[in-house]
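Heads up, the chain below is alone and in the form predicted on its own; it's given as structure tokens.
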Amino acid sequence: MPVTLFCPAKLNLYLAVTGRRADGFHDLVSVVAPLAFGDELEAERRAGGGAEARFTLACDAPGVPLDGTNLVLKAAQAFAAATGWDGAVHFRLQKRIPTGAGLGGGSSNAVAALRALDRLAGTALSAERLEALAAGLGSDCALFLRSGPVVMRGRGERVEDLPASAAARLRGRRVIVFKPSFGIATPWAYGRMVTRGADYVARDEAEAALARWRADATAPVAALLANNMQPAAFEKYVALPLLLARLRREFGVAALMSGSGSACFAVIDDPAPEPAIVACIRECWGEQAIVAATALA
């Protein structure tokens, strides 16, 4: 029987990029929460092997690469190399998470592929082995092995669960996620931070700000929100800050860009104005904008 898994999108509720590393990556401190919104990946064993590609992929969204550049197929190859499993699998991806958005869609798909293969192969890999495989695929892959809000450090490969009391303040919170018709390439965003040079946050300062929010049981979600990748993105893509400012002004919501963008989100305390907020987003960004009213998982 095929294995079907949900691939959640993620939001960076708190993102402090603290500096560039010697290996070219960046160090960061980030609070990340999965969403109830995402893709769906089905994996089915099939006959194959030899000269025929062992792992194949179909997707319902145009423009998604179906070759070895896709993280689903990269994950499959990594799994086979690590375990020695010689089976063949066809993947079917229902794509809802937009690309170039900072929502982690490709990484979430990759981790779902690892989990699906682990079930199909009967290998029952330990959490540690799965996490090592995930970290090798991408900086933000490992977080999708957790089931709730996490803190990421290093280049994103060091992941720990947010303490239960702090996580409870996030789980179930309503959010509206919205992405304009354009995306932002992550390498460009980090490269622009390097060029600007003044956007980094000191590690001690980043950790202290997070510690203060965690320690204050009365601190709202809005008090956590921060993203020092915004200035570089906002300098070029002015549609982002203009809309976020309007949402704050007209609806009193906390709003932020997620990750390297271009997707943004608003935290909703009262669901009543959700239709008006969605209408405002579409008025500003047009019908091409992707808008999803959902919740933190």
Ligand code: C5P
Second form
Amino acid sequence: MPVTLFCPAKLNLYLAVTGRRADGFHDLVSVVAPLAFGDELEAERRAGGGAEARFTLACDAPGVPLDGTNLVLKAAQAFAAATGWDGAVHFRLQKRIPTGAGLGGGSSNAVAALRALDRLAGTALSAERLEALAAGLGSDCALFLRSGPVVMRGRGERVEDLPASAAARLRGRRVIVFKPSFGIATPWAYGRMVTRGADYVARDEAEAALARWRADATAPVAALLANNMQPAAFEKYVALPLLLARLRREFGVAALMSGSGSACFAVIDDPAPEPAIVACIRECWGEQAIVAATALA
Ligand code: C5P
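Next up, the form predicted together with the named molecule. The previous block was the form predicted on its own.
Let us now look at the entire complex, which starts with that chain.
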């Protein structure tokens, strides 16, 4: 029997990159929430081995790499190396999360692949082993082992659940996620931060903001949203700040970029203007923009 898993996208509701590390990565503090919007990954065991690749991937979306550079196949190789499992698996990916978006699509696919293989192989890996495997695949992977909003630290691999009361006010909240026809490569975005040098948030300031997120506060979520990767991206991709400013002005919504972009989101308190907001996004960014009206999971 194949295993089919949902791969949620994520939003960085709060992101403070605090500085560059000796290993070239950046330290960050982030509040991240999974979305009800995402991909679907099916994993099916098959006879294999020999000259044929043990792990193969098909995808319904054009342009998605199907070779060993895809995180699904990297995850499968890492799983096999860690467990010694020698089975063969074919993956089918239904792709809805755009790439180069800062929505964690590839990372979410990789974690779904680990979970699917854990089931197919009957290995029942501990949470710690899964976390270690996920962290080795990418900075954004570990968060997808959790089922709700999390706090991320380190380069992203240190993850803890947001306290239940703080998570409760996020879950189910409507958001509109929108990405222009172009993407932003994560290494480019971090590279621009290094060049600019002026955007880093002091660690104690980031921790103070985090304390406000964690507290059972009545502060509106809109007041807590922030992302200090925006200035580097906005300097080059001017279509982003122009649309965000228009959405704030015309609809009074809180709107910002997610992660390293280029996807942005608006937090919706009143569902009535949702169709008008979607129409405004399409008017500004054209039919090639991806727009999803969805909710925090
Ligand atoms: O870990 P991941 O593959 O997502 O990272 C892609 C690139 O983004 C890294 O090679 C690095 O240049 C940059 N990055 C960073 N600091 C992080 C996460 C990513 O500098 N915390």
